[in-house]
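For reference, the chain that follows is the form predicted on its own, supplied as structure tokens.
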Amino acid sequence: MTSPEKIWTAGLIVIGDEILSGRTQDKNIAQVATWLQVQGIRLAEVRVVPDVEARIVEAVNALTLAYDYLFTTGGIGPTHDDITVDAVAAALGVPVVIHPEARALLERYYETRGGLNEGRLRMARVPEGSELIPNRMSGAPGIRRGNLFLMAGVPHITAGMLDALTGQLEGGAPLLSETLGCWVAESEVAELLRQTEAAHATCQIGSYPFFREGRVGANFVIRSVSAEDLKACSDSLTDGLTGNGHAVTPGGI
């Protein structure tokens, strides 16, 4: 009997007061997801916590024991509410310490924008032991400690880092996923989406409920780490939608 393939995943950790407050919305969980899934990981939980030192050190400790992968978006900056590096450094046991290729790259930034200040230096501040993600943005470098990984809270800033980790990390099959639109309200076909999904136990069915155009409806979006899985999956919830008199449309409405 073979063992099923291992699902790899990943913890989210999202810092910052003005994200709490409103003052700031959040992209970054959406592409901090996305990117995962093609690198076959899964997102599985998501925190945000605000800029209190006590309560990063609490959500580091809690998911880098409960996922594989543990990344943390925002207080990486030069301001003193910039807290996440001395967070992370107290959740590890660790100190912080100035890395020299992160000092040498601000310097070089920031050689012709007014040289490198006290607080432009704390961007080189890192938890010992840690590596850079880099960062063709800003200048300021992420950090990568093991299988923790520490990136900014700007999102373009952070889909840079993001790229610059593609394929660095180990993980399973890439999550695939195919949707299916129908005209229907999702209470009347709750039942034929459990049957179909506990009848294909690779895939999961997410039901996704609107009113258009004086009408409800819904959008079925199944997903699996196999193609041939998917498909028959797809092809079951297609028939069973069909049979009971529901019009599908591939790829959603």
Given for the second form:
2 protein chains.
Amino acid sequence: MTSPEKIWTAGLIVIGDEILSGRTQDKNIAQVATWLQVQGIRLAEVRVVPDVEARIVEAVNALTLAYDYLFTTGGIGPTHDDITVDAVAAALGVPVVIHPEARALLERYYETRGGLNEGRLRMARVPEGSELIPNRMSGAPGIRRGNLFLMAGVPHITAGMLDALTGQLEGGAPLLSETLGCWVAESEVAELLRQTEAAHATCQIGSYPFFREGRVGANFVIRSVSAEDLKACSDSLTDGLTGNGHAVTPGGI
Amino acid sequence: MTSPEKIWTAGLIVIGDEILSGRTQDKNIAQVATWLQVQGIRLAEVRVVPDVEARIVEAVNALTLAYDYLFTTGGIGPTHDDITVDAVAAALGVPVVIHPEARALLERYYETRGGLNEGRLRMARVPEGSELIPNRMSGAPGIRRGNLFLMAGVPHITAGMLDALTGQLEGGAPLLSETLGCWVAESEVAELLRQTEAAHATCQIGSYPFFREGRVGANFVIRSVSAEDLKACSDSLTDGLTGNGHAVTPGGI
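Would you generate the structure of this protein in the form predicted in complex with a further copy of the same chain, following the form predicted on its own above?
And the full complex, kicking off with our chain again.
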């Protein structure tokens, strides 16, 4: 059952020293955000925390309370720095158990790859009461416990897990958006943007300036859950920009 | 004066609906993190929050308390959705004022670009008691107030502001790192990694697996503030890996 009035929200915790050291450029925030939009769920906050149990526990507790869904990426692999399962179990106050189906999956996967060892068996550990999220890319599954989703850190593995979850989560009306591109300095039309947004209550207008081909321009992204309001706001902004002598490129530049 | 014992820490708040919607791939986390490492400051937490004043205030309050430095990116432009200055001033309990030097900078910059209007003048607004961070790329400066740094959302503008701050902040010994690459499944050597880390108290070992050219491999990143400990740990891990029949590529694969 979908409830069009309710705005469904999610938090995301990106776990990993490699992101905080700058060694790895995060790609999961954008892909989780984009996927959530399609499910009718709004990503409301992201926290990036180190591989330190107390810090993960703190973030899980804060974001579980604040949002409908919570996703984590990173820290579910086989090595000693993969502590997401332990931290989440501690936050929830449940023990860590070996999931029999995950163990069977890993036994099959590693049958021709040197067999299951202690490190590999770590990937069958879950907070008690969890189910598995399929992983077509490598042996180790993701973990779902109610509205909490523990996913891989490697982006293409996370992508496969999100794919497996598509359509499984209750969401609201997806946030629609329309982009208008314009070769104008955003500072020149700031007042027009403000007035147009104020005149269309369900719409937000974001302004994203750029400098390209030696000229300044901006894309104005209008967002609304109502297709009708979105069109009215987009028409009104187009009129305002063209009325000021600026050509508008629908879909953005 | 540098204090080698103290670990200097920073928080980062990435402000912007465009990141949370997935429309824009964030690049500031990695560049701020990398820059901080060189200053001897550790990025300890990142929060991504929407363009909503209450949410920015909450994040500023939490991270100001927790870390030595706080950086923000985004929301200091000329449009109605640029509310970082107002939110930070509210969090600090100080008024927003026009900074005379910023106003003069903007007047000069826009002299040949259509003149200063209300939107553009927004970029001269700062929380009372702030100084400016030079911006060589476009007119609007960044803002520094004590250990709080408000920077642009557009990555190349932020890069210029970080450049202007290089060497200005007190930090500790920079965290050193060494990377060892190996064509091995990390799950095969998980126990070796755990034991090696445990035997070198000041070192952390991160394991970053990959799948490339049809084979699995991993880069093991050892981090320490002590060059000596780093070398001992790296040598010990190299011995362990080669002893198990795995060739090691110094510097990573």
